[in-house]
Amino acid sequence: MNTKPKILITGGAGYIGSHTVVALLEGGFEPVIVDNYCNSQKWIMDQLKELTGQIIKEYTVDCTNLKELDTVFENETFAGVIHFAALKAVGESVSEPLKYYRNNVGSLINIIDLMSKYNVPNLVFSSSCTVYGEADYLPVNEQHPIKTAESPYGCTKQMCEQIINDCIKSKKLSRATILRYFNPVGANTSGLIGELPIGTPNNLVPFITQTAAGIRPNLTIFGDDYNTVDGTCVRDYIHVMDLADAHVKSLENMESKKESFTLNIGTGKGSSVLETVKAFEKVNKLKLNYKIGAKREGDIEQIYAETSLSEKTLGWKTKYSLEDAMRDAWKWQQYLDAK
């Protein structure tokens, strides 16, 4: 008889979701994926099978469809939900705000409704350091004020956090851990799964790897006159496998402590865009063709996490360096090129 706790993982075929599926299996859980594949690819399921040696149960369902999602909850008995499924392109959210509110907020409401209906106790929610905006102080801790969001995307994350907290107070939701991610990068060390942007990437590292692979003629670094170590923006880049591990630890922590938490998930160290490019060049022994462009509207100068609360609460610490992430991202890009 299978006694492994089943965890519903929405958006489980996506970038962070797929890595968390692997971490859940390694942690003794049974992941069940729900994904509508609007930002992911079906063939990632084959990659997960090759990587883990297991067939992972999957439902092709949109989380905004309450009726179809209800069928998933009816068919399975979940010990928890990790909710990744969300649209995340900041620029698109500005031009298509209703799409973002309908998807990101609507899907969470459906998840909480069904968790309440089927008595599912533990929710891990994928939030973002965008809730802090331009930081008043660094490193940013969990007590930092929540600023007015710069975009509808950021606003949906703030709204979702509020909904979760209200539902905990009203006992509609037993408990939740809100994880405020900083900047996930890298790929599984096997090179079999990684970040898979559809169309033009929204993040730095796929631009780096696609430039190195010759898919793009050059990389543009937006601005070099910020008040930072080398004039380029500073971010807290966390290896996706460390991030995935934090989700597993969050489930275990809630189950043992029966409490709710809001935690920063980062490395606690800021790295500039230029430092990240140099780390890629160094570890992969390559030269990147990059140029300096104009600053982008809405880019904040620098942000990185204060991580002592998440480390203490979860008994978790990052294991991988920025260079590890750059090595693994390149391994994944080479796999894609050969595929």
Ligand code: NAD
Second form
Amino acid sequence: MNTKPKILITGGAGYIGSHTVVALLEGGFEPVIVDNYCNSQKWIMDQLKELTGQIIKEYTVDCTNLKELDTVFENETFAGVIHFAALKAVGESVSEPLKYYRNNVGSLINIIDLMSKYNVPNLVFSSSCTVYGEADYLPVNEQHPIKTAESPYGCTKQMCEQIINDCIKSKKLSRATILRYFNPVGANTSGLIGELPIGTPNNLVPFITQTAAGIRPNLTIFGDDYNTVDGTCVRDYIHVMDLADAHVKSLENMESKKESFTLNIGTGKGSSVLETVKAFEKVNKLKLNYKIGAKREGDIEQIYAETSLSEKTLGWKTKYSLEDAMRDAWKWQQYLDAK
Ligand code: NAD
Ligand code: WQD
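I would like to compare: after the form predicted alone, may I see the structure of the form predicted together with the ligand?
Below: every chain and molecule of the assembly, starting with the one above.
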């Protein structure tokens, strides 16, 4: 009899979700994916089969459809849920706020409703350091004030955190771990799964790899006169495999302590845009074509995580470096280009 704890992974075909599916299998869990493929490709399921040697059970369901999502909970007996499913394009959220509120908040409400109906105890939620806005102090710890959101996307993360905390207080939800991700980058070291931006990438690292691949003529670095080490913005770039591992540790931690947590998930180290570009060039032995351009509206100058609470609580620490992430991101880009 299969005694592996079954975990629902909403958005499991996406960037972080697919990497977490691999980590869960390695950790002795049985992942079940729900995804509507609005921002991912179905062939990722084949990649997961090749990488893990296992067929992952999958439901093509929209998490905002309560009836359809209910059938998944009826068919399966979950020990927990990792809720990745959300829209995450900051710019699009400004032009289409209702799409983001309906999708990101609506899907969480359905998940909590069904976890309560089917007595599923453990929720891990994908939040973001974006909830902190421009930091008052650095590194940012979990006690840092939550600022007025800079975008409807950021507001959906703040609202979801509030909804989770209110539902724990009301005992609608048994317990949850809210993970505030900093900047996930890189790809599985196998080169078989990674970030799959649709259209022009918004994020730095896929833009770097597409420039290196000749898909983009050059990278524009958005501003070099910030008050930072070299004038370019500073972020906390965490390898997606370290991030995936933190989710497995979060499930184990909640199951043993029967408590709720809110944790920063980052490396604790800030890296500037230029330092990230240099790391990419060094580890991959190539020159990147970039130029300095105007600042991007809404960008914050610098943010990086204070990670002592997550390290102590989860017994977790990042294992991969920025150069590892740049190496793996490039390996994945080359795999995509050869496909
Ligand atoms: P992604 O877009 O690669 O993955 C999200 C997945 O969810 C996609 O496969 C998409 O098809 C699916 N999805 C979206 N809405 C859905 C719905 N209503 N029903 C079913 N499936 C749905 O994004 P990602 O980078 O893997 O991010 C995962 C989570 O982490 C998101 O909640 C995101 O807000 C959060 N996050 C991401 C970052 C980042 O930089 N990537 C940083 C902080 C937080
Ligand atoms: C990183 C740095 C840019 C592209 C965003 C979301 C956040 C989260 C992570 C979901 C910045 C610079 C970028 C380029 C550049 N997503 N840059 N040229 O803005 O820190 O966070 O993704 O939760 O919510 O806001 O990440 O990768 O877009 O940018 O110079 O072509 O790279 O200015 O300083 P960001 P990013």
